[in-house]
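Only one chain comes next, encoded as C-alpha cells, the form predicted alone.
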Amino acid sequence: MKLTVNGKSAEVEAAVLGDVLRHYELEGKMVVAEIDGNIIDKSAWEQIGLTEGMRIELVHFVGGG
C-alpha cells in the first residue's frame, strides 16, 4: 500500500496502523502516531484501518544525556 510516512512516499504492507509501526521497528518504543493530522491513541493502533494515500507521521523519543 502506498502511504506517506514522515513526509516521504512509502510502499508498506499494512492493514492497520500497528503494521506500520512494526514495519519501521518502532513497536514497544515511545511513539506518537498521527494520521491525516489526527493523533491516534495507542490503544487504537490495531483497530485503525489504513487506506491508500494516508499521511502518517511517527515521532519517537530517544533518550540521551
The other form holds:
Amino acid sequence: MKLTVNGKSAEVEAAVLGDVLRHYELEGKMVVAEIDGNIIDKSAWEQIGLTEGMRIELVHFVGGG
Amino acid sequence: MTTSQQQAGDPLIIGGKTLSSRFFLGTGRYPNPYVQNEAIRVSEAEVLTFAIRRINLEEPEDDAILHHLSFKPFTYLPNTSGASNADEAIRIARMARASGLSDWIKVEISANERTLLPDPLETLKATEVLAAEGFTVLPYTSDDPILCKRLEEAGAAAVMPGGAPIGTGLGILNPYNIGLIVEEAGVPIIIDAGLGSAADVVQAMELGVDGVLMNTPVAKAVDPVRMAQAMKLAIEAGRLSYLSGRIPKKRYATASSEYEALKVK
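Form predicted alone done, so how does the form predicted together with its partner chain look?
Full complex below, order starting with the chain above.
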C-alpha cells in the first residue's frame, strides 16, 4: 500500500498501523504515531485500518535541552 | 547539615510534585551516552529534558536516550523545540504526552533561527491551551517581568526565563529583570538557557530563582562530568547564599576584629 511515512512516500505491506511499526522494526520502542495529523493511541495500533495515501508520522524522543 | 536536610526545609514543588534537586539537565550534545549518563548521575538532577523528532527510518538507532536511564526515577520534561508557533508546539506537546512518559511540557517556540529567542506571544498562547488541557506547563520565555507574570496567570506551573540565548554561555544578560521576575512570581522561576559556568549559576541562584536548566554548558564542557558536579555545587551554594542573606556592599573597610578597644599598642 502506498503511504506517506515521515514525509516520504513508501510502499508498505500493511493493513493496520501496527504493521507499519513492524515494517520499520519499531515495535517495543517508545514511539508516538499520527495518522493524517491525529495522534493514535498505542492501544489502537492494531485496530486502526489503513487506506491508500494516508500520512503517517512516527516520532520519538531524542536528546535536547 | 547534609544537602538533603537543607532541601527538607526548602523544597521545590512544581505542579504538586516535590523535586529532589534544583538542577534541570538537558540530554543533548554529549560526546557519548556513557559521559551523558555519568553527568546525569553526578548532577543529581531529577528533571531531564528531551526533544521530540521524526524517527529517521533509514537509521532508527539513535533513540537509545531513554534506554540507559533506569538508575533512578526521573521526571521527564519533553520540550517543543522545533516549533515556530503555538499550534506546532501544542501538537508536539500532545505527541509527548501520548508517549505515556510524562504530562510535563517545556513550551519552546523559536521564530528566529539565528537567536532561537522565544516568541513571547505564541508561547503565551500555547501555555494557555496546554494548561487548560491538564499539562504541567513550563514555558521557556524571554526575561520580561510582565510576560512572566502573564504566563503564570495563563496556568504555567513554573516559568523559565532565559539568561541569554540558547547555547551562548553569555550568562545572565539582565540580572535586574531576573530579580524583578523573582520578586513578582507566584510560581517557581527556573533560569533556562544561556548560562556558561558555575559563576553564572551562582549569580542566578543568588538572584533568588528556584532552579536552573542547563544543557550545553555541561554537555560541551571539556569534562562534562566534572562540570555537572560543579554546576550542582554552584546551585547549592547559590541557593544557600540567597537564603542566608548576604551583607550589604559598602565603600570602605570594616575590620573583622573590633579595632579600637583592645588594640595592642
